[in-house]
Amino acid sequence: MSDEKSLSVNKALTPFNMVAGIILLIGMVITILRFTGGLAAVSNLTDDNPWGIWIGFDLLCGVALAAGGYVTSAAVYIFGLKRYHSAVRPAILTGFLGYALVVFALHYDVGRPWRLPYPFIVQQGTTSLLFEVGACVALYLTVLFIEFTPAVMEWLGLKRARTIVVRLTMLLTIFGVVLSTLHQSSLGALYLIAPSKLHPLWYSTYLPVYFFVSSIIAGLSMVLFESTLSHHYFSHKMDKTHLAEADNVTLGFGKAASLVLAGYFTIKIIGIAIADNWHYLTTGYGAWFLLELLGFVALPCLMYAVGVRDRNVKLIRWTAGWTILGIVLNRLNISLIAFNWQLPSSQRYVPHWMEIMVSVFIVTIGILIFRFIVTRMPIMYEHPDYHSH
């Protein structure tokens, strides 16, 4: 009996669990400081820089990288690409957790987090873009939750309830795509009111289009990245169908990502041409913009195309990780690095270490919840009771 206990303890005390435990402990301490001492106790946010890394990374990056849910559902259920069906549940789970953690992260940024639902029940702020973003995110999070519930119901043995939800799949998918189109683009539209603050190379009247198109890229790449990690750490939870379809999913999503990246690169160039901002490319910010555009848009577009042509699954999966870094860089450039670019360096925003730690804390929670669900529920395999379905 003592040997079994020591074995279970050894399994629990893995390097990952120990590091995750330390992060959770530090995160909970900072959370207490934040909600007892206010924003000033844990952040460098000011009136000149009211939006920091919690908006730039947790919100803008989080929403973009959670786009795999609507992208995959649309591909399978609306466009009829049934050969990618094995990717739907992992993508829905990733999307659901991503949006849930975005809402959770917003509580740290909102001055009075208990007033987060006020625009829906107290104030009639329907003319605000933030209201539209908040409403769409809240509704889409609800849609993702409902889309995720069949896996939970199969796990709990609730067959009748599962049947009802499954019949709503097409309706939920269409509703989810509409909501995603609205709030993904609206996040970019938020920055249209700050033409004097955002550098001209990143500011454009096409920002809503840029955000929406890049969210498709982020969704496709995130599905590939999540699939890569899952095949490495959770392959024992996958059935034969999931394993057999993995390469086809990778090649198909890689091809789609390459095409969308090519389109995104084109409209970015058109944006520069219409605004006649070519002269800014010779500046320091211009070099940074070219690094983003060439290194994280043009290069992964080419790498995806080469990977699909050569059926090089490994190259496509590495490219997915590189593309995700590019999406993160783009969102941080718009929200932080190229924002307030004319202010002297002494007045520029630099995130406090505790702000960064909160973001790490939230990501860690997401990874732990994902691992908990995947190891217990039918996410990467078909439940034996539902083969006929």
Second form
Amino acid sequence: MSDEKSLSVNKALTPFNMVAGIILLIGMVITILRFTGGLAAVSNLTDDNPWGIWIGFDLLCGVALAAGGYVTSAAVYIFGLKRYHSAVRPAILTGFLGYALVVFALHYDVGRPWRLPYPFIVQQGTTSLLFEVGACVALYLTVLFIEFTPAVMEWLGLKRARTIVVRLTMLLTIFGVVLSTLHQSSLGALYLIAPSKLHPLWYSTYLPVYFFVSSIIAGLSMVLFESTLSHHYFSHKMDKTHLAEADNVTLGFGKAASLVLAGYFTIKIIGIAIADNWHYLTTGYGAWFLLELLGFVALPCLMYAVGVRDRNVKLIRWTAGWTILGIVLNRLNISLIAFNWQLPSSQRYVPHWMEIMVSVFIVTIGILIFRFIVTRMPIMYEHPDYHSH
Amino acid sequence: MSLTRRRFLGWMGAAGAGTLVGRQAEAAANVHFTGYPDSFAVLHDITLCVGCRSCEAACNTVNELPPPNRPFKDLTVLDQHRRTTSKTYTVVNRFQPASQAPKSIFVKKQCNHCLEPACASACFVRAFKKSPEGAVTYDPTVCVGCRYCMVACPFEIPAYEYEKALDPKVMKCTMCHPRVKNGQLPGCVQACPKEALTFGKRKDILNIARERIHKYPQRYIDHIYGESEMGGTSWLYLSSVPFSQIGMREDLGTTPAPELTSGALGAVPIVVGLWPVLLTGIYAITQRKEKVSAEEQRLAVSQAVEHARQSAELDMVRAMEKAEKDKETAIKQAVKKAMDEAVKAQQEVKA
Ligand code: SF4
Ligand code: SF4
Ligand code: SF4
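What's the form predicted together with the partner chain like, now that we've got the form predicted on its own?
Then the entire complex follows, led off by the chain already shown.
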């Protein structure tokens, strides 16, 4: 008995767990500092730079990268790509966790987090795009939660309740796509109000469209990326269907990503042409913009296409990682790097290490919860008692 | 997180209706909203400002702001280009444009009290309001602290109390709204010893400004800053040099902030209305396709089965025939054998 116990303790003390433990510890200390000393105690936010990486990374990147949930469930349930069925649950789970963590992260960023429900229950600022973002994210989080419950119910053996939710799949999927379209695009539209602060190469009246289209790319790439990681770490948890469908999913999603990237590239060019911003391309910001556009949009578009043509699953997976970096770069460019470009460098924002730590802390929590769930609930495999719906 | 669908649709409708109403109002009036008719404004004649910081001191007093790090009499702070902060609603900065050297130009900066404020349009709890008196006021009892207003303000005015843990607020000039409602002048206007600040109805203020430009064309450039910047503001400026040389942006355009986002907000009801229809349509098509292909599959399968059955029958018949034949030959052979044997036996007996 005691032998067994010490064995499990030893098993828990993996390097991964130790690093995660340390991060959690630091995160908790910073949390205390944040809520006793105010934002100034842990961040480099200033009056000129009211939004830092908690918005630029945690919110903008978090929401974009959690798009896998709506993209996959739309592909499978609405567009009828049933053969990708095994990709739905992991995507919904990461989507749900992603959004939950985004909301969690916002509690660090806003000045009075306990008032976060105010825009809904006290006074509605319907002229604000942030209101739209808030309303849709709150509702979508609920939708994702319901979509995810069948896995929990199977785990707990609640057959009746599960059947009811499964019947709602179609409705929930449509609702989820509507809400995602709205808030993914509104995140871009947030910046429409600040044409004088965002560099013209990134500012565009098409910002909402850019954000929506790139969220599809992000969603597809995230599903590919996660499945790569999951295969590495959780393959013992996967059933035959999941393993057999994996290559299929990779090729299909890779092809879709390549197509959407091509479209995205085109509308970006149209955006520059319409605003006649060509002359900015020769400046320093122009070089940076071209790096993003050619290196992180055009290149992955090509690599995905080649990967699909050669049925090169490995190349597609690498491309997925690269594309995700590109999405992160795009969101950081808009929120931080090309934002406030008019200010002298002394007034520009550089994140405080504690801000970065909080983001790392939140991502770590996400990974730990993901691991907890997939090792227990039927995510990567079908529960033997239930047939796929 | 138990938000009902109806409530959500209500919001969406509200968002959509808001934009629609806005547009209708504009369309009906056929002119642009130029603020409340009798609202007040302040004229800052930059050519008259001597940089004494009396306004800063007065603002600090009337708003009961914390004492400054360096006394207001200390004029060396003018050398840095300061912005408004959570402890100072207004700052005076010194500029030395090459064309005017060695003369210094002093410019006061505070909230411009836009006619259609970006901050108010951006706030998702409507903490900011443009009052009929002209001031853009802030309600700290609802503010969540998202700081989107600070992102939105084109003049970089609102500041935040980052060092407060429990009750941080957005801080900015109030145009002395409480004082104005009491019939008093704004603190800074009252304190100015040089009459570089003039308070009055916006209509009258614009006329005064125009008159000055008209009377002293050498003294002023022909532009009233704030008359139409970002749709117009309640704080107006006159200057002897181009405004871009004294730290004021001339590239803001005349589009009021709410118009920048109205297109995106207007798309909401479209998405809410069209997406479900479209998606259900696509779903129906894929369902139908699946049904058709399932039907085809069933047909193919049954055909194959039929075919198999038929060919199996055929095989059976053939096999039977063959078996018949085999049997016959076997009988014949057996008979033959028996006959042979009988013949042999007979021969043996004979022998
Ligand atoms: S200057 Fe800025 S803070 Fe003042 S009313 Fe205009 S947008 Fe709002
Ligand atoms: S910080 Fe406060 S006032 Fe500013 S937009 Fe957010 S809720 Fe509104
Ligand atoms: S109007 Fe009032 S609050 Fe605004 S700068 Fe003048 S004294 Fe300060």
